[in-house]
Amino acid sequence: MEDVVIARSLFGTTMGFHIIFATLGVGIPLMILIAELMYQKTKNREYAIMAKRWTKAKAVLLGVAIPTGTIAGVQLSLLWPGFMEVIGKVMALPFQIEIYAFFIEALFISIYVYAADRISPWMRILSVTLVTIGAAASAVLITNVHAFEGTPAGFRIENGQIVDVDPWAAFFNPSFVVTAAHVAVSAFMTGAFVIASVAAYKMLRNKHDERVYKFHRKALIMGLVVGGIFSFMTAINGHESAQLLHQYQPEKLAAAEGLFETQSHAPLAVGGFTDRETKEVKWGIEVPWALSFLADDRFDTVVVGLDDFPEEYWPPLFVHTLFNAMVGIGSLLIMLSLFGFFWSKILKKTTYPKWLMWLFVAAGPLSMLAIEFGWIFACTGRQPWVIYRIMLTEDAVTGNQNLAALFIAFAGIYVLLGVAVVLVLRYYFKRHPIEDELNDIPPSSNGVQA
């Protein structure tokens, strides 16, 4: 067991630096396509800059992308090589079509940030297009992975040999289109949020700077409303997710809830924290019937309790603490967005409150923190499954007993490179100030082009 928890610690550390940079890397892209989109409508520079600016950035978290991305492929063969046995016969169809979606990606990129002054509009925006195209279809096909873990097809093991394959059914299982949705419309939610962090902030910095000020306003609004949208988004498909949860992994929902006894009208046990002795959620709000509605869209669904299933079976029961906070944040982060936009276009406000332009400035560390959430969430509320009900965690592991080092060696790395990312960007956006930008277009112009 303690080589599987430092395993599982080493690969989670890796996922869990590597995603900060996935998914910014899958959100960012649609902002600059919607940039580019709103420069070629408006002529309008502003947004030209918007554009050019984020994809300076989306080109530097690229970078730790690829090598982060590498590092956890290599460990998923070293470290669960009875797994990959499986993925290896099983399942191999995500990593073989996902190489020529990064090609897509690195290769429109590259055009993009190299000759966007030198090619046609429609090229930019196509060039844009296929970059987010290509991002997210990365994404989508090694997420699926996970939703395979979840919900394995396509195969058998008989005798202890994988017969039986069928590596289309294992592609398209049972939460691969649920599974693949979350993934994008979540990503896009947390890269638009992220933007409106880096507005406000600096909308905070340059209240005096009035050009300044209005050009991160608008970038503020885009975020708040693109994040909006795709944070209530991915509400509905959790939503979706829950119910597959309650048809092929009741165990996880009823751990996610703290929900011991099986049950019809099924309260929704929010916030508190689960008691093993008690077999309760302790400090909780019941929301009575809900968790029913939840798991089937009717108060009378039965709803399968944790009392069903060999305690050995269970997941570890502060994934309901998880679950509740990744709720909890993106319920915050809407109701954030909608206020946003009704300070702004109802009210028809040019200025915001401070306390409110703090809570935007929190927003994309929140979503982000949302992403970890829920990662962590959906990974340990399988556990001890490997391949649910089909192959334990602890059976895929490897027998190396040098794993304790290489663990402190990649945190080392990992830090390394977070506080590169960091001095990169800093240095680059202070040897480009926006004002300089800015200055380059006509003040009586409002930023439209004659």
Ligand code: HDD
Contents of the next structure:
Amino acid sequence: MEDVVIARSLFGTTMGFHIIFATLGVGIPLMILIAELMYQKTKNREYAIMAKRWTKAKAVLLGVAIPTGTIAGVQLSLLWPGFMEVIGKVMALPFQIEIYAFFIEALFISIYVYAADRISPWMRILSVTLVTIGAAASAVLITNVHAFEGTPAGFRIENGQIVDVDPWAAFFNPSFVVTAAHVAVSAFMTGAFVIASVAAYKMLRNKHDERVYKFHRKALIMGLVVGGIFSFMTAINGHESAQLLHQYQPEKLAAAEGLFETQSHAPLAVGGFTDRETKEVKWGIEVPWALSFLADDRFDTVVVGLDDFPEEYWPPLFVHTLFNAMVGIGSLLIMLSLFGFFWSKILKKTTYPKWLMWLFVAAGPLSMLAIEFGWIFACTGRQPWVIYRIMLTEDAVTGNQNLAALFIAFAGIYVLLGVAVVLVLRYYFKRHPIEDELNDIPPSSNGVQA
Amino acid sequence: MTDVILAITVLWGFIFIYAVMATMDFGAGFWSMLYIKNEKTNATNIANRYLSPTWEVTNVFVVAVVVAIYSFFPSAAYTLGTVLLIPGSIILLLLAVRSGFLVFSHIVDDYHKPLTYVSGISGFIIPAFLILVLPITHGGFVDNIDGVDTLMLGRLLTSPHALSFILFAISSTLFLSSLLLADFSKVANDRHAYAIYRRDALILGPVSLLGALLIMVTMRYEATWLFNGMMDYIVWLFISAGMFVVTGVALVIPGKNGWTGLPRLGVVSAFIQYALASYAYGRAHLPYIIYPNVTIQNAFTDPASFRALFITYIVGFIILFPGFIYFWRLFMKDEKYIKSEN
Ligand code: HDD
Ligand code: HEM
Ligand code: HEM
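Return the structure block for the form predicted together with the named molecule; the form predicted alone was the one displayed.
Starting with the chain above, the whole complex follows.
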């Protein structure tokens, strides 16, 4: 295989693995913070127990999030030295500021975990708040580098030299705000739905122990409410992301939608597979005029098709499927949380039917899948460019050969860590069942009633 | 000070802080593994109490060093990235195993011992690979093959110079960490653990000094340019060696209440010892980042980027400083924490 292909696969695998833990690292602290605040407000010990258990999970996940992130950061230089030379000259600010975000997160997560019993409740809340801010900030900042790859700004290349560098113009590149917001809100959404998934699963397993059931019901509602709010924001903001593509990376939008012919009143193709030979989306459903409207809020918007670009600059066409899957999952989860809300608040039912519970169980894994699809779409849809219309991926890659052995070694480590982290989490929560902690609550407290 | 000198000074500062924190970190991991079977002592607990809250903060420093290299000296990052692909990847793999299993070992009580062995041993090897970056920058281990700078791994691993660095890295890791843990044990009022760590420091100190001497001897032949440079800073090296003697004395003189030695003084003098020596090394290394082609001048970033970065450094420092102080007070000074069980 070509070395550039192995390098891309290796880096993509690293990122695909890191993002699972990184997303939870952003999403779970928000849930811990909400649980802490609920505890202060209601004085119901169950919320304190939630915060404690989620913190334990977060501490385990950190054991993988941090080393894989470190791998990602160093691998950028090892695999893409040509790319990092440009980033170093023009776009170093987000990486640098991210270090401060990491420090804030690392300092205060340690304080929150290891000094919890020695600091006041408000100091604890301040600590988790800073952890949440630190994690979200690091996500926003690293995404900014990705945004810059799609909409580079703040420099020119003259005779192969980088000139007129304006680091802040690069930092505030056109897609920064929208893309970073999309990543942040989708991470909050995913963290909340993962919590909801676990809670729903535990409810299915503990129908007969009323205390345990009610405990998990509280967590489920929290997850669904927070997840529902953030899935709305993700969709609205995703729409803006798509409009940015229309404006700045038209061939990526065209590939996402399987559109070949430039046209106004362009139709939106939902589902199906793009066929390169016949230049159409097979087995898809066409919604007339919708794409034009989505691209710029008017039906007569002219959307550029792939035919307007030389074929060597086309992104891989399977990104259509990835894009559809992400949007599909987003829409499904919005409906799911709306339905759950309607069921419990409007119809005032206290139990959910079984099929609905299983849908709740699926919500977490589905949003994680949407994150993966979204990222692979965003990174692969940028091909063949590493910096859009400035640097080709194959020009950025390391000159070193024999990357295959490295790919195998890293993939092996990810499998090892992935399996270990699941086993460790299962071991811990089996050994420390929720019953024990609920039984520690004195019966006189108002903790039992929902 | 010119921008370039400012940049290399900040980078040197980061590398030095990381080197010190990493030796403490990997060393503590090693000791917590070594004494895990010894029921009579708390030495493992003492090491863990240092390690648990700090490893994440230490890890941020390694990221900070990498980011500082590619943001201040992007062209050096290009060469380093190409040359270090293999050793860098090995370090990353070890680091992943080490951090993961360190966390897992604290959660899974039944498998505490095997997990601690995995993290302790992988952590113990990391400094040996990390330090290899230094001899690589001295020149002589990189050949240009088909237009690609390629590291001659075989030549590196058989070079007496590189091997001296490895000896120095491992012994320093264990020396500095045992010294710090001795001090920590004294704060915790644990005489047994103190005696163990004090003894370890006394054994390993001379080994690390031997490693340093071997580095100088081999440097004379394998990196003459650097050796000559360091001879201009011979006074610094002598003072550094003097601080080593101070550390030794600090560990043997009688202290108060029947404790032998003043470990706090030993920690401070050892810190000064390493700071002086690495200052001399760093100065002699200039202007080269990688000898003979990459210098701080020709690798320097765009001036506009540098200024923007530097402003964020100042703002970042102001924001983070109170956080570090608070962290220090909670974990390094709070006797209740250091003494607490498990
Ligand atoms: C829970 C996850 C999730 C969900 C439900 C959605 N997204 Fe998304 N999307 C992401 C998670 C994500 C992401 C993983 O965070 C990406 C990858 C790169 C990025 O910036 O965000 C992304 C990228 C991304 C991009 C590409 C940006 C680029 O290439 O620069 C577009 C156009 C959209 N999204 C649009 C949408 C729309 C219209 C959605 C409608 C519901 C949607 N996303 C739901
Ligand atoms: C965290 C979630 C991410 C995932 C799952 C992901 C996935 C991928 C994949 C699959 C590739 C290979 C593309 C291909 O060859 O088809 C890739 C390449 C790449 N990505 Fe991402 N990516 C992520 C985030 C980022 C971020 C935040 C950045 C910015 C720093 C980034 C920068 C790159 C670069 C530089 C390449 C290599 C060059 C290229 O193929 O264009 N990625 N990524
Ligand atoms: C958009 C995708 C990404 C998101 C949302 C993200 C988020 C995070 C978060 C939240 C953490 C902290 C771990 C935790 O608290 O659980 C983390 C760690 C880390 N990430 Fe990522 N990350 C992303 C992509 C990347 C990329 C592309 C790189 C490399 C350039 C990277 C480098 C790192 C590093 C070095 C760490 C470890 C920091 C430490 O030592 O504490 N991340 N990431």
